[in-house]
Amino acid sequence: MQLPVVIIGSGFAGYQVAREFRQLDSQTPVIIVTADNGDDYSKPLISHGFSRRLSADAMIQKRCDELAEELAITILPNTRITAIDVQNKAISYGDATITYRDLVLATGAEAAIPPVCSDSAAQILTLNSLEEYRHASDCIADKQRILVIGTGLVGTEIALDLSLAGKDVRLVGMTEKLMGHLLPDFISKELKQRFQTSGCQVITGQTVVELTQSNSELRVTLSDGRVIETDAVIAATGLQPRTVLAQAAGLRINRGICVDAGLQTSKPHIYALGDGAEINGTLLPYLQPIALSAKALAKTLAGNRTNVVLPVMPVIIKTPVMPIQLSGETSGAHLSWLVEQTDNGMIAKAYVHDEKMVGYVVTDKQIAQGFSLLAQLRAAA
């Protein structure tokens, strides 16, 4: 009996490995075990679903059974793995076990909830999965005032999307800048101004310290003592890799599940990729590195050990009031900038010691220039 490749997780990472592997090997059994219903959907669309009036069901690209048939794999939905037996190469769920040839952990990450001093913290909504989007959509359908916590990429996109959907939105973050880890000051300030102009209020440099229920509304207390009354609160304050299962199995864990360039964990025949994997010390929760990881891992699973090679990659920020593309080093006091401001947007190039371009940011219609700048970065890498 041929042992299967078993994949835990049915997000983009898990399904992409299955797709890539099936192109190389049509015979080896593949089993995907997932705690959710296994339907395939585009996770980035969640940040833009409210303005498009999309239901959760409308985001589903393929149902679980359709995908199983298409890829000739077995999918076990609504099944939670309770243990990994490294020595016997087996996983357990309920009273059942599955013995694997190779195991792939695509367990992803869960939304980090900011520490809030109150019993009402359970009412904070998150948008890290289709089911969370479904729940949030139901909760805010008849609500008007929404407070979004988190001024990073996801929080910023969600806040603007809700504003475009006609909601009264406040965006609150502990940093002084929007997406300060990605954007230089001058672009962050311009983005904040456009948010304010569009009707989305931005409050930076503040944390939420308390959340209390008052009749049908929530009262949010900020670190400066200000109190905001709102109908719903959504947190987009980062991701926490799911590592409990891997840690219990004795795999090496740091911020995520530690893997080498070949995506192998500290135990043989066990691999990891996606939001929960830390590749040589780096977490890369973006679609392109996950897609490249899946392609490399599929080759390894098919018998050709392949390391992941990650080129310089673009980050696309989908904020309609100010579309942005960037790549390379784009934030930090050590950078000097050459900026060209035009009627069609901004082209900003980052330099170190005024001689080597190490990053760029382009906005609005100048995004078209980003691909040539990306080619320059890749050539210089």
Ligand SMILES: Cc1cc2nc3c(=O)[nH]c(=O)nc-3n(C[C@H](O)[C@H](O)[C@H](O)COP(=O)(O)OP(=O)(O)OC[C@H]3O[C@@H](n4cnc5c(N)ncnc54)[C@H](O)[C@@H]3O)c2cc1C
The other form holds:
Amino acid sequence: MQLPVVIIGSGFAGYQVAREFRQLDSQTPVIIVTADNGDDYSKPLISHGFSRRLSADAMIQKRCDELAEELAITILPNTRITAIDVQNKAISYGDATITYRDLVLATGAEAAIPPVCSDSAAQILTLNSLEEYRHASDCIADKQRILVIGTGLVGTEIALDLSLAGKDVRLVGMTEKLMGHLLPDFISKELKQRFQTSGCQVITGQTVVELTQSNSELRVTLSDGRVIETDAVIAATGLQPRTVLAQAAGLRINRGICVDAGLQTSKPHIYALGDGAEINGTLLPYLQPIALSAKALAKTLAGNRTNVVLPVMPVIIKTPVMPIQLSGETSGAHLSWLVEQTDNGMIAKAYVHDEKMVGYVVTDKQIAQGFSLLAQLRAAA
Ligand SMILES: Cc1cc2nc3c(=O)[nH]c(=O)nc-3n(C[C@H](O)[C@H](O)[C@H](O)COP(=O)(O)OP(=O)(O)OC[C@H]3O[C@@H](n4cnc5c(N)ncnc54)[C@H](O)[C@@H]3O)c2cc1C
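Show the form predicted in complex with the named molecule, please, because up to now only the form predicted alone has appeared in this conversation.
Below is the entire complex, every chain and molecule, led by the chain shown above.
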């Protein structure tokens, strides 16, 4: 009997490996085991879900059974793997075990919940999966005041989207800048200005220290003592790679499941990719690195060991009041900027010692310039 390639997880990473592998090998059995219902959806669409009034079902691109048939694979939905037996090359759930030829961990990450003093922490909503979006949509459908915690990429996109959906939104962040880790000061300030103009209130330099419930209302206390009354709280305060399963099996863990450039973990025949994997020390929770990882891993699984090569990649920020594309080094005091401000937006190029361009940010209609700047960055890399 031919042993299967087994993939744990049916997010973008898991399904992308299965798709790529099937293009190279139509015979080896493939089994995907997933804790969720296995429907394939576009997670980035969550950032536009509220303003476009999309139900969770409307985000489904393909149902689990359709995908199983299309790729000629077996999918076990609603099945949480509880142990990996590295010695015997098997995984288990309940009383059942599945023996694998090769195992792929595509188990993603959990949305981190900020450490808030609260007897109501369970009230904090998150948006890192379709089910979380479904739950949050139901919870806020008849609510008007929403407080979003986290001024990183996802929190900023979600806050604006809720505001465009007609909600009264407050966006609270620990640092003084919106997306401070990605944007230079002058663009971050402009973005904050446009948020305020569009009706989304931004409160920076504050943490949420306490959350209490009184009747149907939530009371949020900020670090400066201010109390905000709101109807719902959404946290977008980062991700924690899911490592428990891998750690219990003795795989090397740092922030994520450690893999080398071939996406191999510290144990033979076990690979990892996606939001849960740390590739040579780096977490890359974005679609493009996952797509490139899946392509390389599929070749390895098909018998041709291949390292993943990650070029300089663009980041697209989905904030309709100020669309932004950037790449390379774009934040930090060591950069000097050449900025062209036009009626159609900004073109900002980052330099170190005025020598070579190391990054860029383009906004509004000038995002069309991003592709040639990306090509220049790649050529210089
Ligand atoms: C709101 C939002 C907007 C985004 N926008 C963008 C964007 O514009 N561009 C971009 O590049 N990226 C974006 N991202 C990031 C991108 O969507 C993620 O990097 C990607 O979807 C992660 O896929 P994944 O398969 O690694 O993880 P996940 O989607 O989290 O999938 C993990 C899977 O593992 C399963 N699982 C976990 N543990 C077990 C277990 N023990 N047993 C069985 N199954 C298990 C889960 O059920 C799930 O199926 C966005 C993310 C969010 C939240």
